[in-house]
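Quick heads-up: it's one chain on its own, the form predicted alone, in structure tokens.
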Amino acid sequence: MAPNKIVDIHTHMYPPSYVKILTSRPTIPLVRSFPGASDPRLILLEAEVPLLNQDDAHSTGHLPGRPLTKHYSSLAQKIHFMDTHDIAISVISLANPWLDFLSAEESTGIAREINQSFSDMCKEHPGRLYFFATLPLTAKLEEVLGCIAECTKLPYCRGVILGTSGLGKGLDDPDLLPIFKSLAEHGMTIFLHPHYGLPNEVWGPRAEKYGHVLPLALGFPMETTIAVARMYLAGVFDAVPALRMILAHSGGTLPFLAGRIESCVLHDGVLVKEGKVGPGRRTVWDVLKEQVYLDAVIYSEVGLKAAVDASGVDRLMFGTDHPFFPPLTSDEEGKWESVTLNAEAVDRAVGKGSKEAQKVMGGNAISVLRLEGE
């Protein structure tokens, strides 16, 4: 494959079976239909719960959630989107909240069903689609490890998607180490994606007047930043040196705050007393350049330049975040402004038509995720 082909590593789908589960739920996450709305609504955020309880929400113009259009579940629509934006390969994944809300008894079977569904989609379009698998993290450890082993036998699987909650206690939870080690041993890359954001009270009493801007623009990136910083402080990256992660949204604010994190580590009396600060210590910068990859879903060259400086141009990969952020004033069947913003940001950050741009837009993903040769 030519190195200037576009690869999208951040693109989601909700298989019909998953939508059915969300539709049956009385509490978030859920899918609900509203009178007068052309599409059912996907409701994920705690901040949207008050609107759920308003019988006349549709008349106020403040419907909760997002329209669950055909872009979320239709394979044909995914391929159409790819063709419209000249995307040669997509690495699809389930979007938040994954299977975090399911019981231990049901999560393993549903994970297998979803992963097989994605595998079947990839078989329909060989060479164009690959996927990140979903893990049943609420299940027993042996079932999670078994699921990882099963996924390695699915020819188009290239890793797993993971949220920041982990087993419910964050990614610095020691009980996650066997899972991280298994993923590393099997050469499975983690695509880390946020969902839970920050507590609602952070946004203040007027938050509902600001739509989704605060939790999505600020909460999601900070969630990723905090999760990975906790992993670093807990020594996860040292304990599992073969662990590889792609961080959504260009790593949150890690590229910008890594220096501040380092300064705080060096000057922390507790860490110094425990002997965690000294010669040979791997820094946050080391982790960013050796074990972490960043997607390019940041919408500006300023953020992309910080990502390149932090991790290197060989570790940055293009993404669209489809089907989220659709056009609001134009036909969803045409070009999406959000995709154009990301592509133009890459051109401005590393030079339009440059070898670096070709790497970011597709070459890096093809190499790192082994997207050729099936």
Given for the second form:
2 protein chains.
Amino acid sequence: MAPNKIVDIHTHMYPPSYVKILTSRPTIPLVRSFPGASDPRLILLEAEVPLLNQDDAHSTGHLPGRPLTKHYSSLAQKIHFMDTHDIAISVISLANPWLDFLSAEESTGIAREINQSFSDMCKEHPGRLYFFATLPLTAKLEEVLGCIAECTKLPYCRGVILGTSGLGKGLDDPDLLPIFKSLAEHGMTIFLHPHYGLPNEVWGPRAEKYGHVLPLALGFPMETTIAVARMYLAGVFDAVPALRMILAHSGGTLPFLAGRIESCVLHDGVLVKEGKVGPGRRTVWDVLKEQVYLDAVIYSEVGLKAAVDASGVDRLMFGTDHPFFPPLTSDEEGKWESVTLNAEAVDRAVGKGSKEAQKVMGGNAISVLRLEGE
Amino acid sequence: MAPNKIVDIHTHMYPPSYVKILTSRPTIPLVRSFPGASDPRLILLEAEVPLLNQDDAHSTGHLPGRPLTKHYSSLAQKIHFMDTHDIAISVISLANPWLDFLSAEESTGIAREINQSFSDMCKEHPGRLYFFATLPLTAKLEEVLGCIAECTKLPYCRGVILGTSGLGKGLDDPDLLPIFKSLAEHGMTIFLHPHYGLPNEVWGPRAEKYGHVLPLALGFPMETTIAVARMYLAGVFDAVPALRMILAHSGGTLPFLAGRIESCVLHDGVLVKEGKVGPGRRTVWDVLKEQVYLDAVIYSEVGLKAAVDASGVDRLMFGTDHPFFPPLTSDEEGKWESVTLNAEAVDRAVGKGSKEAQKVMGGNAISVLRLEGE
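Next up, can you give the form predicted in complex with a further copy of the same chain of this protein, since the form predicted alone came first?
Every component of the complex follows; first up is the chain already shown.
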């Protein structure tokens, strides 16, 4: 293994079969074409619905969502993007909202189809592509567990991407424990990724003026933080010590808020009374340093340093969030500023060309996700 | 000025007149006595309402809210707390939710009464106490502006404490601009403090099992972050360049998320199209380094380092959040662990006994808030 290989562990694809499903839907998530717009639009967020329902969406010049360019479903484009940014290996995953919106009856078949297409993509470029599979979480438990077992047989699968909804009641839902245990037993890493953000009301009556900034910049990382904190308080990390989870966007806000969470636990009348704050307790810091990995998608030296301080430099993994956040003022075929921002943050936080930078940019992912063969 | 004085800029009081108002209320915020409980309970948060409405709240052993001990309204107790923790100066403020719940008719009179009682407390201990005043934000604009003018004549007043609701529509409300401008013109610093957290639904169906941890540890800092981001996106910091604002809890999560906010702005189709992302633009980093101060109430070295990295060591100010987070397993008259956690975080982040630590522990507050006389 070349220690200076760049690995992208946060990079999404929508296979054509998934785009077809989205195109057939009347409500979000959906894909819709607008007259005069060169690409169909991918509309994912609750915050984008007001614009979607506006009759004159096109005439105002503001279309809902984002253009569904070839970056979303073309494998050739993914490889071009990797080459442009010197990325040796990508661990691709279906983007949000995965299969959350499917009925119990249809989800298992579609999950199988999608995982197979990811597997096929990896086989086309051996050694350059691995993937996180997608689980049919709206199906019966046995079907989900069956899907996990099937995924372990797909040679380039290294884990699963997971949203925060779980079975519909969040990741602190005890009914999820068999799934977490099965993933842990099979050495499948969870890539935890947000989708739902926060309820629209928190952005206030003027949110539309601010584009997508509030739900994307704040809603997404806050959603991730809340999901992990709920898992922590429910004792999931105690119940499944072998659970391993990569948190998107450097843990949302977990590295910054871990101290406040700990203090609130220590000072909570109910938890203290119930004897839940005794010695030997697994702290949030323990989880950050032993069970959780963080991607390095935080766009600043300040944030990245905090992530490294919280989890350790062996637990950070570079990512791009491609195909989201394309450049708006330069050619999409060239270098993306969103990628450069994150790469520069790594250089500044841990030292350009340092051993630590090599770990974050690829070494950690190669070692943790076993990216050295089938 | 002794450079090694400890100053506490985040420390609250409920004067007896305010407690009387809370005791008379049927809905939150309120104070209520429960049979068998030695202190009445102070119930502030939406998340505490389910327990309040439970008939058997007392029999389950879990009372809503927190005990309203003498720490909340006794000045002697505040001075004792300061002496116990070697705090030379405290800048006291009314705690949440201030006067948000009052009618337009009553709020101005009550604000005047409360500000006068804070002023009287400061006069009892000259040089040891200063205060942030409370504004009657539900009153007419002229009354609010009149209140600001009155406050500037109170010798120990150094600014105002402000929640995130503003006039009821958030701090990005253009109707607030005259108030921000008046505060800036008078050199009054705003202490921005959360109260409303996030809608209960985000904590999920099992939130009651986790005590107050989720709304306090996550809801509060997320609320602050959202409020400041909305102000930023609305251009408030551009419109009022002299605005100075201390953000509670080290900015909520702003230091950690500033990079993501910046990236989302740069990559937002709507904002770019409207020409809002041009050169010379005031970035979130500019606001953090020039218009915002952060308290040092973040309970960890990781968080405090990020706050210092984001805003600079000259902009951090120690605080205790007294009388909240009392020790649950040791004597309330002694040292509080919540205070020690924050003081130790400062020592670890910037070096115990260093010039930087002296700044954060008191020097910055003395200089920024002019705590050297009346």
